[in-house]
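Below you'll find only one chain, the form predicted alone, shown as structure tokens.
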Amino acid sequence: MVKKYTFGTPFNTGAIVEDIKAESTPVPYFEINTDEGISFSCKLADKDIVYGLGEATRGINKRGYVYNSYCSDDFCHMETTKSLYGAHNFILVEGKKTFGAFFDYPTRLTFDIGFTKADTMRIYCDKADIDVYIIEGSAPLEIVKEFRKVIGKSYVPPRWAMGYMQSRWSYYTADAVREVAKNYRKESIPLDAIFLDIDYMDEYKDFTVSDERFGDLPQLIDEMKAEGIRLVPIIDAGVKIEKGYDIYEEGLEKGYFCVDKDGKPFSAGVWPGLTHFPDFLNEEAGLWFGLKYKALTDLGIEGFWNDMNEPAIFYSEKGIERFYEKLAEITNGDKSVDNYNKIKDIVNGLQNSQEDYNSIYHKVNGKLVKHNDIHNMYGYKMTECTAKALEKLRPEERTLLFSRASYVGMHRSAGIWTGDNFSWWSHILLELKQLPALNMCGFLYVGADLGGFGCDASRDLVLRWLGLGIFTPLMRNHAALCTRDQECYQFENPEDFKNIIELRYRLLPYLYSEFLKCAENDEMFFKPLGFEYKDDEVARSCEDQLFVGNELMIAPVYTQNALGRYVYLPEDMRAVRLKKGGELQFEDMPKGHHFVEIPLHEVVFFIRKDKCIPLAKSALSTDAMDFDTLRLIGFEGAKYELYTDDGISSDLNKIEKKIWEN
């Protein structure tokens, strides 16, 4: 059951799609204080677990830290980081009391979950204009399903988007793209897509193509499709200020850009230099921008990734003015450490400045609304507008679409990747912990930059990350400018990478089927062990294993030089080991604790008792696969219900369901 409680005059975010009448009774579970803004306090018992918050740092259990729900472009995020690229205000308390809560508030919201006081969770914000939804049920999965029902169905990508994909900032020319495709095919490593980062554009201008570097883009698209490879270009939020640039001229003429307090278009520097930001909260402006994707869909592009849409701001015109004013206040010639730190702080203060965010306004229902009051809506609305336009541009087929910034509600339009991570072992574990929390908030098509975006990736790290990545719906290897090349063929013994990625393709009938089930039935693709075994204290406390769908459990290796890892089995299971050459070995293992050896070139996963899963034969791309000829592995006599479709049609009512028996 979902109940709504309204305070003040909340902004309608569109996160909730059902019409729920506000209650007049007090909010259960929380004490409320409105002395400054509004706060909600809740006592926690010793063994209570707090799940949720989607894309956040720390553990699956969020107790013991503070989290700020505020979409933030934080490239170097660590364990201490309080805000990441998405804002997902859903929590689920399980233990002495079990309930869910969604705080529908479109800007900064702080969750102090046992940090200030170990036995107290306190959620607070500056303005008492908020809708709070309390979701009650007897078990975590029941609560998640109830919440998912009221926020709407999750986005389903085309099936090819669940293949392996390769990206880099940047494949600088069309020939560089050809080289990537050639090398993957030379090593017979499956590949379904190559991404185009900002350098495919003409001076980083959206919906343009560099004549010098990608002048033959239509030919390149056709060449890649002949190889079973799609090209997926990036689109950034900012529009370059440049006379003669049609997107700029038209947006300016029609008043489609965000403005300052005086009604003049707000200007800020991003990749193209000074830009204006489309006002995606203006539905007309958003659809206008979304329909511009036609310049690329007309060429045969079938997928996009939206970026820089927190929005990220390198500097603003007024910010530069403030910079020089502050710099002038510092004594010339002073070489002290204090002076150095002052200069550094001034420079660092230019990027994503709160003063700048407070200077941006949107036109909503004829009124100016300060951006910082609805900050978390920007990337969500950009991507929602994109999805609506793509439905018009490509009405018969699903389009791959995912975004960096997000809020609950955007899950209906697209997936997300978890932002610019690093080639750190800790970020493998961070991804694992984010996956179920994102599913709770409706985001099913999710994944991280495999191998890490920043820093130089080592061979062993990429292999271990692939051991997790083969189970994530979005499986993309992505690396930053000036870092080591980390395409799978760049390392010695590329057959080890081939072997693991081929396992992903062999698992696709299962992974795609489970994804369709979760989208149709409002279920979770990734589940913490405690969701299935709430009376098992070891399972409840497990932070590095997950159920994938209803039949599999994974326990990836995420530490350097590990021979294997300890695994807890909450029930008898069958271990499946991927050996060199693609051979699968099976071992029945009893409930309990085990040390499982997992050499670097192997992957081990577990099939639950009395379950089985379908496997297909791998191919170089999803288009080349046979999804009708399948093999079942697992327990004898077990049955599996397979969900499938044509993999591309926008009509999701055409899903076929068939029972297979082992």
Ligand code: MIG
The other form holds:
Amino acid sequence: MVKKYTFGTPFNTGAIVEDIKAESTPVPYFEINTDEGISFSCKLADKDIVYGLGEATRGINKRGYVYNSYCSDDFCHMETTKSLYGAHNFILVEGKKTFGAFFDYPTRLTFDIGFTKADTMRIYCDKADIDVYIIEGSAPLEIVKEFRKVIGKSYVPPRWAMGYMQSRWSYYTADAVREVAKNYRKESIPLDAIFLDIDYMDEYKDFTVSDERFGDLPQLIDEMKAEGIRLVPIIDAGVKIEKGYDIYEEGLEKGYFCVDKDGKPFSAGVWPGLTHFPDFLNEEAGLWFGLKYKALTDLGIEGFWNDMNEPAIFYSEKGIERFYEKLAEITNGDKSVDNYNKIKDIVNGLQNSQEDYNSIYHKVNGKLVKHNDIHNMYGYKMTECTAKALEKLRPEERTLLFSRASYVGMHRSAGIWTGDNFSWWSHILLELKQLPALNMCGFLYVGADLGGFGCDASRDLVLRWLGLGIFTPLMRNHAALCTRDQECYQFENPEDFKNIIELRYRLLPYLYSEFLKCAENDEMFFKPLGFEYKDDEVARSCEDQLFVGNELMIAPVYTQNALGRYVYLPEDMRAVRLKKGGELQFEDMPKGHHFVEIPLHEVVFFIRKDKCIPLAKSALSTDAMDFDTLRLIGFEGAKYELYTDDGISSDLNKIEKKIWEN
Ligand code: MIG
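Now the other one: the form predicted in complex with this ligand, given that the block above is the form predicted alone.
Full complex below, order starting with the chain above.
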């Protein structure tokens, strides 16, 4: 049961697709205060768990910290970071009282979840214009499903996008891409896609291709496709200001760019230098931009990733002006350390500055809307427009699409990756914790940069990260400029990587089938243990294991030099161990605590009691796989309902469902 409570005149975000009438009664569970903006307070009992918030830092249980829902480009996020790339305002309280709440509000919203006061949760924002949805149900999963029902069905990618994918900022030339493909094939490591980062473009201009470095892109696309490898180019939000560049000229002429308070196109510096931002809040402008992807789909491109759409801003023209004014004011010939420090702060403050977000405007139904008032919708609307256009450009087939910035509602159009993490062990665990929270908000096609984006990755870190990554629908290894190469073949004994990635392909019939089920039934692909074991305190407090689909549990290793790890089984399970060389070994383990040894080149996962899963034979790419010849592993007599289709058709009614018995 979902109930809606409206305060003031909220901006219509489009997150909720069902028509729900607003209630007039006070909001259950919350005490409301409107002295300043609006705030919603609620007492928490000792053992209450607060789940949710999608892409956020800290635990599966969000208690004990404060989070700011405000899409932010934070390339070096840590435990203390309050805002990440996505804004996912759904929480689920489980315990004495069990309920869900969604705060539909398109800009900064703060969730103080027992931080200021341990027993109090307080959610607040500046303006009392907000829709609050209260979701009731008997159990956490039921509440999630009720919520998912009103936000609409999740995006389903083509099946090849659930293969292993390799990325790097950047593969600078077509030959560099060929080299990656060649090395993967040489080592017989499966690979389904290679990503093109910003350097494939001509001077970072969207929908252009560098003649010098990717002159033979059409041929490259065909060559790679013949190998079962798709190329996935990046698209940035900002459009370079350059006379003669068609996208710029057209956008300008049609008034499709965001403006400043005087109605002039807003200019900000990003990778291409000064750019204008398409006004994705204006549907016509968004569709215009979306249809530009045709330049690439015409060449045979079947997937895209949308970046820099918080939007990230390095500096703005106005910001630079302000900087020089302040500089003149401060220095005035004084070369003191104090002044140096002040200048340094101003320079750093140019990036993603609040002043800039306050001075951008959108045109919504003919009215100017301040960007800051709808900030969290920018990447969401960019990606929704992209998806709508891609449906026109490629109506028969699903297109791979994922975005960096997001808001609830975008899950209908695309997936997300969790932005710029680091090659840190703690970021393996962070990913694990984000996965179920993202699923709650409808984002099923999700994953983090495997091996870590920033700084240098070590061999053991990449191997361990793959141990989690083989279970994530989006499985992409990606690394930043100037960091150590981290393609699997760059390390000693690539066959260790091969075995683990092959396990992913062997599991694909299961993972893909579970994904389709989750999309169809609004289920979660990743569930915290407490979702199924509500009365088991150990399961409820478990922050480093997850159920994957309905049959598996995972407990990845995320610490360096570990021999293995402690695993808690909330029920009897059968452990499956991937040995060096690819052999699978099985061991039945009783409910309870275990120390499980997991050498670096092995992976262990668990089949739940009385369940079984299908396994396929691995191949070099999903195209080359036989999805019909399967064997079941798991408990004798168990049944599995397998969902299959051709992996690519837009028409999801073509999915076949078949019961397999072990
Ligand atoms: O300012 O395109 O998160 O994945 O490699 C950095 C370059 C811009 C940020 C993305 C990252 C990508 C990078 N981009």
